[in-house]
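Only one chain is included here, represented as structure tokens and corresponding to the form predicted alone.
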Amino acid sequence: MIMFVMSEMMFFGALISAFLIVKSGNIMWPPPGQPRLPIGLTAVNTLFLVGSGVLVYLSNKSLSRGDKVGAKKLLRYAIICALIFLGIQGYEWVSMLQHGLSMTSSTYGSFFFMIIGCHGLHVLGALLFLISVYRKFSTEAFRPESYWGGQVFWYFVVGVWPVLYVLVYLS
């Protein structure tokens, strides 16, 4: 997991490498006639994320010290806010081409739905893995070993979520 999460964040160097290039070579950015992302409503959002992975952190110390129906708990409300936190992008993204930003409609509009919607994938890909520990965790097959993976997974998930928020919508 650990060589996976390595490949993974030069994946998302690379994208965010390409779009600091992209972005210096414009005198301005975003482009004019474009529009503006919604960073009020995406900053809440970010709270959602940020805060699924310190459920997901206290359910596994609550793990670690035997409870098992409070890490199962925790786990249950760090997937509901990561449920909440695709939810809400996914109105955002509704939004943004209702708007008339696409992939097609400029290079910000490229990079835009390029890096969030990798994001979004690698969010989905690793809630799955959640949902799927969840539903095991009331039977013989759980092993709290096997929750390791999902976590540092999961834990580069949100920690990559911050700077991409930075970088795509308060630039």
The other form holds:
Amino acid sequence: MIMFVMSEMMFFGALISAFLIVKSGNIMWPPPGQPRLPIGLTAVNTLFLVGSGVLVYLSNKSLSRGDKVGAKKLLRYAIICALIFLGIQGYEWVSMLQHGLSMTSSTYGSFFFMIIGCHGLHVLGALLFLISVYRKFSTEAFRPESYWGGQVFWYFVVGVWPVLYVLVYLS
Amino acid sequence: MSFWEKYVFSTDHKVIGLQYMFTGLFMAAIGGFFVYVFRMQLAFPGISVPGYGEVTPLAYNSLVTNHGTIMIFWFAMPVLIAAFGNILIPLMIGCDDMVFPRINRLSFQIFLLSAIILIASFFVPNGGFGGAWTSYPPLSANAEYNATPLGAPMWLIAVALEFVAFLLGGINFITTLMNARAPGMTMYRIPIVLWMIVIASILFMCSVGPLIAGAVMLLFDQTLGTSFYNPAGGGDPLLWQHLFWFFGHPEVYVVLLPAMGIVAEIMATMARKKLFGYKTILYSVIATGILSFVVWAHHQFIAGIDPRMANLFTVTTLLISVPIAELCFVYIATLYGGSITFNTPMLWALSFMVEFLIGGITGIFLGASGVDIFFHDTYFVVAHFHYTFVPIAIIGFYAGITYWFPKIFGKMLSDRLGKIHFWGTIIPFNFIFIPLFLLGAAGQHRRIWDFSNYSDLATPEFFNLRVIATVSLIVMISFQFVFLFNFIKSLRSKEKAPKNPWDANTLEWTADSPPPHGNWPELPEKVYRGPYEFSHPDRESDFWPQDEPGPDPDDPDYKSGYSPDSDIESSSTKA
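Got the form predicted alone; any chance of the form predicted together with the partner chain too?
Expanding to the full complex; the earlier chain stays at the top.
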């Protein structure tokens, strides 16, 4: 899993560096005539995602203490937080499209949808993994190793988000 | 077990390795047919090529593009890393299978899907993608430039899927080598070929992310009309070149290292000598791997990058020849003073060194940014990278398959037919590419459909060299049927191969030939020493299997019963 996260890091590293190269090649950024991204709403959203990362961490801590019920409860809250994050993201995308920012309207829009979309897909994938772990939690099929694998990937997805927020939204 | 369970949906690492190998060889046959077609067109422009027909410019582009793509991504990688990695890793470290056997099967299935998509792309309207295997935008991004509106996205999807397959395989290789070794198989007792395959997998996993990101952006440019690489829409075409070569250069070492490892195993065994400088090799390879990430822009010297940056990349490029040269010297030192058996695997291994050296040395010319301005995109470059890739993919594969054939298939290959095949491949190979060096130095450019349209390139001297290259190619391809014949003949012969035909030390030779599912009835209990203890003076037999109980001569406490003086003393007392 760590090897996989490493190649994922390179993947996002490439997207970010591509974004920075193109950004530095344009004098006006964001390009004129393009809508601005919702900084405030996304800041709240960031809190939800980071919060869910913290909850997963706490859930793991109570699991290692042997408190399986508490761990499951915390994981449930983490999943709810992540669902809220994805919901707000979806709402944001729809409103951005209504304001005229799309894949083809400018490289600004292309990069926004590309980077944030890739991240969103990763959140979705990691979330499905966590949900499957959650469903197995109190059964015998539960394996702490697979929960740990899901956590590593979740921490990666959560950890890369603030970087993207600063680079894509705040610049 | 039914046939389907045993050979198609198997989770046995050896069967998956063979699936990779045969798919790779099938793709290599396609790539070989393509090169035959377009070399005929270059030597005899406008003729109707036997077995294909007339070559249009569009078809020419598609053939050249897909020849390169297939040979690197669908032949060199599956055969050298996936096939040999799958077959050798569990056998050589003494475990029953890969750590994730089902991920392994999934990896092959995705790979097969990618191969099918690539082959399907040759049959869509306008044919397969024709924008060169490097796929530079805007040529690759706009259908009106590359004229293959369907072939281009299909090519890109096939390449991306293939990388997903190798990503899964790579995770498996690394995890297996790290976690499933037999007791006593310490880091420095792992056979060097496994280190090479695993380091290659790590390189691949670190470099492939940027290319997948780039490929997604290129796919969006092609299909959705975004402008990541289009300057008119605020994008940057150089971006693709950076992303592609950031992957593309480590990729060279990804395929080189397994071939180097195979050669090292064969050389130590056939020279009956301990591999010289095990740790030197390991550290050189790691250094090569790290350096390979900082040389990519030497492919872009004339693409409009800053000349100061070009200088920097010249330095790093020339630096990487230091560890590679070190590997060559270490291999020569292994051979020095050995009692060498010149059988087929050893001939392949030795020819690998010789031919790869030519490729490496011409690389130094191209790595220097000043010289590269002249040589860029000429046949000199083509000859250079074929002198690296043919030894890697073709010679490396033949070396490996002739060496491990008894283990994989349980039969012996004919050595005499093997030698005929060897000389019939090596001599024409040099006759193909030495003329191309001359042509390239004289200024012949790549990716031109018909040279008779260029008066300075259409002289009889030029055409004579092209004809030599093409005729040699046909000779080389026809000698591959000798191998095919040898292969089928050995498989059908009744004579079984012994467990350890080469008197080698590594663990795979202690299993049955071919090993059953699970490899050993009981896994090797303990590994006592390194894999290359040949001709040890303390022993009667000239090899010392890794699993034979006894001391480890590399142990600092090991007391050798032999000293050079004792011979002289005993002879003097007799006198």
